[in-house]
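Only one chain is given next, in structure tokens, and it is the form predicted on its own.
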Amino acid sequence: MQNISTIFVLDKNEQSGEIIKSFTENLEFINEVKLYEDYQKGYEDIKQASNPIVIMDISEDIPDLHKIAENIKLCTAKIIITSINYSTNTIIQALRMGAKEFLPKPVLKDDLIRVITMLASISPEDENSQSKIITVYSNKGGIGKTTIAINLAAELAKVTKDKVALVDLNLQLGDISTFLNLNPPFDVNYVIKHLIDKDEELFIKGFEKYKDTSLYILSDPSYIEQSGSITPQQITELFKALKKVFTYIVIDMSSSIDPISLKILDDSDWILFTTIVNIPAIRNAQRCLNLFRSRIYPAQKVKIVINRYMENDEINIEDIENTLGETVYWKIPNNYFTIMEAINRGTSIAEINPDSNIGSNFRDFAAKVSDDIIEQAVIQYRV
């Protein structure tokens, strides 16, 4: 069933705007089609609209295009981007701007109507079909996965400007609130029990917004005994609810292997499997990767992250890759003092020293994660 929508066409080419209007204005579920050569003016009207569908052309250079696109993305998930250039790079750019669909110019009527019909009837689940659950995991304690989860999530929020959730599913001994010096009024147990079926406005009240960013934090249960009441099925329901609201969901979890942990890992889109460069850690990593292989996870789901990496380590990256039979996805440098200062001050590394080797590393890490997720979407689009 289509919802009544208004179409906003942002296009510097008046003729192509008029063509799009002629294709769409007689659709029964379209209330009005509005044309704009001034993209900023278009955005000002979009943010006042109910259920807008946006068709934005990026064929020409537009002043402040990326900023306008970021703002529009906050208003609606129903964005179509068009361009006379339909190279892979252009499609990636369109997806970064929040496009649900990319249409090459000249736009064909049948293609446009198909896409608009789909967007007009889009469900909350479809709106966030590109949302990803990214779980930071190690089967050995003391590896630094909580620090990685916190700083990756913080940088994803900065790099993408999308809503990012950081969820502490180390249900008995979570540290995220402590590391960030937070005292949230709600926790994951409360959200699962009372808010999971609510609308976005109520659901997100269970989270602690991190300073002036688009990062939202959901803490571990306030009392250890509450962790035992959370079931694997509730983890699945929580993930579904998170995907309706957030583009990126970063999960920190315990190092154990139990039914809850396996459910978190099974339901994740990505597992950033974290280890360090020493023999016991690598042997533990081998055992865990064998478990993942036995569960037949999709290709590219598990990505190896090396923490506390030093270039002059006796064991090099090639040795690790040969031993594990996997390519190392990312290396995080060893910078004990900056990390401890961030933890002791209750803040992210970027707020302590963004230009340090580890501060710039996390910034680049978040950019790579975001880019790779977008490029996966491009491959699916091409297929």
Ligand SMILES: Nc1ncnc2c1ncn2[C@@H]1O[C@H](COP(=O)(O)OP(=O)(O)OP(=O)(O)O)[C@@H](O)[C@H]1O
Second form
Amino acid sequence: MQNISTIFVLDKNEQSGEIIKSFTENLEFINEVKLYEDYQKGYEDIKQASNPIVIMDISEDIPDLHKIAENIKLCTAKIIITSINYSTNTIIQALRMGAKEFLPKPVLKDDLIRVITMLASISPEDENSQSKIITVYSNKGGIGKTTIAINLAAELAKVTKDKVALVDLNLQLGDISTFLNLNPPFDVNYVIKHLIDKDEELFIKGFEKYKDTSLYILSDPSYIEQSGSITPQQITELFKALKKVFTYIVIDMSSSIDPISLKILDDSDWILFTTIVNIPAIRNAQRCLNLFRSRIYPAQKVKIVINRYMENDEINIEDIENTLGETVYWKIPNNYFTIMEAINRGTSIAEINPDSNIGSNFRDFAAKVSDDIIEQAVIQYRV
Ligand SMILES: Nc1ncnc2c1ncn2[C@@H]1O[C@H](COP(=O)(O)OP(=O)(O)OP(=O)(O)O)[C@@H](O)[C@H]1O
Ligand SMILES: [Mg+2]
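For comparison with the form predicted on its own, please write out the form predicted in complex with this ligand.
Now the full complex is given, and it begins with the chain already shown.
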């Protein structure tokens, strides 16, 4: 069933705007189609609308386009982007602006109606198909999972401006609130028990908004005995609820392999499987990769991350790749002093020293993760 919507057409070209209007204004679930050549003015009206569908053209240079697109994205509008140019780069740009669909110009009536009908039937309560659960995991303790989860999530929020959740599922020994010096009013146990079926506004109250960013943090249970009451089924429900609200969900967890951990790993879209460069760690990694293989995860789900990497290590990356039978996705340099300073001051690395080797590494890491996720979506468009 379609929800009643207003369509906002943002197009510098009056003629093509009129054509889009004529294609869509008689649809029974559309109550009005509004045309704008001034994108900022369009945004001001979209902000006030409930359930808006936005058709935004990016064929021409538009002043402040990125800023306006960022604002529209935050209105939970359903965005269709059109352009006379349909190179891969343009599609990537469109997806970054939050497009649910991309249509090349001239727009064909059948394509437009199909896309609008599909978007109008998605209720705001439905899961956002572009959302990804990214879990940082290692089957060995103390490898750097929490450090990586925190700094990757913080940079993802900065680089993409999308809503990012950082969730502490290390249910008995969570460290995120300590590392970031937070005193959260709620925790994952409370959110699962009381907020999981609430609307976005209430659900998000269970999280601590991190400073002036789009990062939201959900902490581990305050009491160890509460951690045992969370079931694998509730993990699935939590992930579903998170995907309705956040674009990127970064999970920190324990290194054990128990039913809850397996559920987290099974239900994740990506596993950033982290190891360091030494023989015992690599042996353990090998065993864990065998376990992942036996669970027949989709290709590209498990990505190897090397932490505390040093150029002159005796074991080189090629050796690791040969032993593990996988390519290394990312390397994070060893920088104990910067990381310890961040932890001791209860903040992210970027706030201590963004230009350090590790500060810039996390920025590049977040950019790569978001680029790769967007590229996966582009491949789906292209096939
Ligand atoms: N790239 C790095 N360079 C130097 N030190 C690091 C690096 N990454 C992590 N560390 C250090 O390693 C230690 C363990 O890190 P962290 O707590 O993030 O690991 P963990 O895998 O989450 O541990 P646990 O299994 O206890 O949850 C910390 O003292 C941290 O400062
Ligand atoms: Mg940890």
